[in-house]
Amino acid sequence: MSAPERIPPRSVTPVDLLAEGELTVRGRIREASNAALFCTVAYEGREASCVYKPVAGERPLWDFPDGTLAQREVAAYEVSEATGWGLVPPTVLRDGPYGEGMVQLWIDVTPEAELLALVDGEEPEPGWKAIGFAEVGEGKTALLVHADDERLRRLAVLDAVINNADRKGGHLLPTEGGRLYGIDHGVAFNVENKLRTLLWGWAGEPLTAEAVEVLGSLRTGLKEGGELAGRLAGLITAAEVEATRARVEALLASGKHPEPSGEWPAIPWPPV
């Protein structure tokens, strides 16, 4: 008699964790604007440590008042997905001890080069990139910059995608090894032109090769019946994923990044 197969056991991966496991909460992060949660979530022997922000304890917000902030939050990872850039921690919706919520894995920060400064003069250092002037107190000003940083133009290309209205710099997240992360995407994906970013540097330039081909794969997946436009049927509105598909094609258009408006206030405040 042949001996059993042994059939390897799963590999549980960061939505796996997210989605399926037990979620603690260990605390309240207290600087966020809506309610937020420190928590950790253990599944089938892993643990790891994760954001939640239950519906629950969302402020209504007039001009995005179709869905809650966690599902743009869910909405604006499978965008990142998407890409292939993995600008975004795993983040899911599901239940949790206060209700429906947004769970994200925590993201350790390594302290690395600046990707922000205020520097003086009105043209910035080779390596950098000019966001505009900023008042420093008793009436002085200094430049705001953002490193010429390919990972942040990774980034400034996601946010364009998602309409995202508020890209701070709190908001960056370096860690160990290299990689970036952006967080807080709740208010993103409005059919209206809100882009308000610190990724202001390239604006008006040629997108990179890697962006045009990496935005022709999204609008591929944002055509109806596309797997990406799929996953965000659950998430935002019908009208907003046409508006995300609208610019993904706005952008191939031009070639270029996008400029400010004038609409609407082209830096968010506060600006870290």
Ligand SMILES: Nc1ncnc2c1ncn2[C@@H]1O[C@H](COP(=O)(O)OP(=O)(O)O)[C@@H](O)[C@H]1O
Given for the second form:
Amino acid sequence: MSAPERIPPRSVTPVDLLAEGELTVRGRIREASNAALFCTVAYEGREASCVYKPVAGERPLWDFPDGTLAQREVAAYEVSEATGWGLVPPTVLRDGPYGEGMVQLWIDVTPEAELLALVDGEEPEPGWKAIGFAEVGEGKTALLVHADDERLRRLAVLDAVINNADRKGGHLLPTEGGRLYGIDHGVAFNVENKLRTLLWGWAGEPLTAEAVEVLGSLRTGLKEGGELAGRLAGLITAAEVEATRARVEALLASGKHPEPSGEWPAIPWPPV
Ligand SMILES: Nc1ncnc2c1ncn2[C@@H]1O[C@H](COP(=O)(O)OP(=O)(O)O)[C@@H](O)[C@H]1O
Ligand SMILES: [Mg+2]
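And the form predicted together with this ligand, for comparison with the form predicted on its own?
Time for the whole complex; same chain goes first.
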């Protein structure tokens, strides 16, 4: 009799860990505007820290249907994965001690060179891009700038696709390995244009060749029956999927980073 074949243990991905792991609440995140809980997940001997935002803890908003923010966060992760840029930490929708919610891998932030700054003068220094002028008290204004950083530029494209209404400084998480993650995508995917972001530095500039290629693959994925369309189907409405597809088409048609629709760029407040 031959020895039974050994089946190698399936490797546990971060998504498995988040989706299947035992979720334990460790504390509440104070500065969060919705209920955001700091948790750990444990699964098959592995443990990770994560954020759990139960749907039941979502603050109602006038411009988004109630109880849909968690799904929007997962949808943002799905689009980020489809870009191949890995800009959003692994995020799943699952049940937890306070009911269904989104669970996202915790990112340990490593402070790095500033990504945002307020400077004197009318023009940014090389290496910086202008966002707009900000009032800094006593009738004075200063130029708000962000770094001319490839990672931010990719995030600006992702935000345009998902129609992010809240890209502020505190939602940019740099890590030790030089990666940059964006978080807090609960107010995205509205069918109306709600792009509110600090990342206006490339507004009106041509998209990079890389971004055009990525947008082309998003277009394919968002076609009826496409893989990304399928992944988004249970998370946002059919009209929101269609609007996402239309935003991708519009970006490809213009070949440019979007420009603010009003006289002033729409900036989240407070910006950090
Ligand atoms: N995945 C994450 N990794 C590390 N820190 C996080 C993560 N998600 C949230 N945080 C921290 O928790 C704070 C509140 O989370 P956020 O997503 O902004 O919640 P809210 O929807 O209430 O605004 C963030 O500003 C950030 O400091
Ligand atoms: Mg927030």
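This is a predicted model, so every value here is computed, not measured. Rigid core (definition): largest C-alpha set, two forms, superposition within 1.5 Å. Residue numbers count along the first chain shown, from 1.
Residue 22: CA moves less than 2 Å between the two forms after rigid-core fitting.
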